[in-house]
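Only one chain is included here, represented as structure tokens and corresponding to the form predicted on its own.
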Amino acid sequence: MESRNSIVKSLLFIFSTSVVLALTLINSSFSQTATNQGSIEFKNKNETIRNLPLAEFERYLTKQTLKIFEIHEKRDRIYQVYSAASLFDLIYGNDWRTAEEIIFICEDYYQPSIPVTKFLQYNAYFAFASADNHDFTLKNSLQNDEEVRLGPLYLIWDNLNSRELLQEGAVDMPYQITGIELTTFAARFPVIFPPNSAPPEAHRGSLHFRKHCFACHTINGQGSGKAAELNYPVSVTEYIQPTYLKLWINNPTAIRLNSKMPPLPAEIPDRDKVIDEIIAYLTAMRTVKPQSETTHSQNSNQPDDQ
């Protein structure tokens, strides 16, 4: 009996062993990720200039509460927020203002650039929680009602009295923000642009892909690592007929079942014509190849599709 209690004891005291290596084990990684998400990187034309923790904001920021439309649920949602300026004012003084572009870096590859003349049009914020009883996470209704983690930062803007915000659907709300750019775009992006000679439909179509397309895909390797290249080797446009790169811009999963690229925004003033002229610029950049196979090998990890 006594030699059965000893082997008792030791398989107790093993298993109680394991269990706390175990949730040591645990415990440091989720310490570790939580590291590796907290930090926000600041950088000024691809140098780094700042590293600032998360939970370090609220030494130098006002916390106050923000509540927006919320286009991925299509339903009002309430967050708690700093001011996009004050965070821009701290990091980089008054140059953010002379600026060009603003790059968000996340976690999933989306990578927008938006101009700073937006910032200083519209009032901008960066969430960090929720403030209505609700996890840090939102179903994006525009990729399938997907659950996403909405942290470190998620970039929302102050939209229900802005008709024009509201009509630009989604385009420029990242989540998952690990890091912040100021750039110039031609510098930082110099071959996605269609030839001199291009019509003007293909011009203004170049704007709207930089606007509803680009933080997403890759034009000859350059953007966003989170789609598919367009461009190179070959272009989208002379593999896919025009009447179904229209219906598979105007609606993905008519083409694709449950493809995750999101629709153009339906609220967009001459919908169709925008899209006619998105197709515009991608076939106009049929003649556009980067000089080098490093141009394009820059964003090698690409998804094949979405």
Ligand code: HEC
Contents of the next structure:
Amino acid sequence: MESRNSIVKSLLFIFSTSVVLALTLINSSFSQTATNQGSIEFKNKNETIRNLPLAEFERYLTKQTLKIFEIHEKRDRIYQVYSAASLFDLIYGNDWRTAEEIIFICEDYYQPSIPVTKFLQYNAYFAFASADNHDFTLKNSLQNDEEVRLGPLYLIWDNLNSRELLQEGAVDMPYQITGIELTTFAARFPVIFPPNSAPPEAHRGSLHFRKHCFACHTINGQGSGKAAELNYPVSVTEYIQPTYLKLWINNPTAIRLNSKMPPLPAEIPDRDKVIDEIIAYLTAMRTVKPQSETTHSQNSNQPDDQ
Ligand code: HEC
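What would you give as the form predicted in complex with this ligand, now that the form predicted on its own is on the page?
What follows is the whole complex; the chain from before opens it.
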């Protein structure tokens, strides 16, 4: 009786494991197909110039393998990639090299705007699969260890030999990219600039904010929809005390245990000063609201301030 029971148990175990395995296989081949059918939309100054299905990339571009320090996981990973410069050449010709910024549109609403100069200075790649027997996903230690899908495209940098790239953290490594757009920052986001009369630290803070915060947050309704608006109608500097705002940027989980906001990268130079300047920028923005005299008026996607 005893042994028959255990045979039944092991059979049940084998059966249930194979069901799980079969389901996993169905599931992964399904998501594989779904991803392959996805197209990437390319824009130049708000106009769509091409939709290129991911499956067609290999016709025009060479597949490569690249090992990087995976900043989200704090360890090395290997990916299958296409060179970013070759992709931009294919779509935009030489135009992209003299453009100002490239914006990445992602399924999770993350939306970084990266200066073209960074792509001219460092080697960037679009990963489309793993090359280390790992699913094309990662465990994002900067986002409360959330397991995230990386496809269709994931922007990575050849960072193993670059201290500067390692210091910058993961802000310029968007995943789930479905759109790529060449643009001019001031034309695309006219209402996020501090007034000319603002102190120099607020102007410097504006640049830090663009680099470290703007990919997730909006100011006056402009930017990314991934996280909260920080200025309109009430600025965060008006309801969060300065010491707590500083602590928040320094280490969000010191305030909210399960926060999904990453801390400002630990390695950036003059980190304390950078935080103060970001707060100076946010403070200066209290006087800049949509449709006030200090802002341009031709912007269409700003919130209504009536
Ligand atoms: C990867 C996305 C991401 C980045 C980058 C990011 N944040 Fe956040 N932020 C969040 C999320 C998500 C929340 C929501 C709170 C939570 O999850 O605890 C948040 C919340 C906040 C809040 C609290 C707002 C409120 O009313 O409660 C402030 C202030 C803030 N962020 C400021 C910043 C600043 C300043 C930077 C740049 C140094 C920044 N964030 C960078 C995702 C981000």
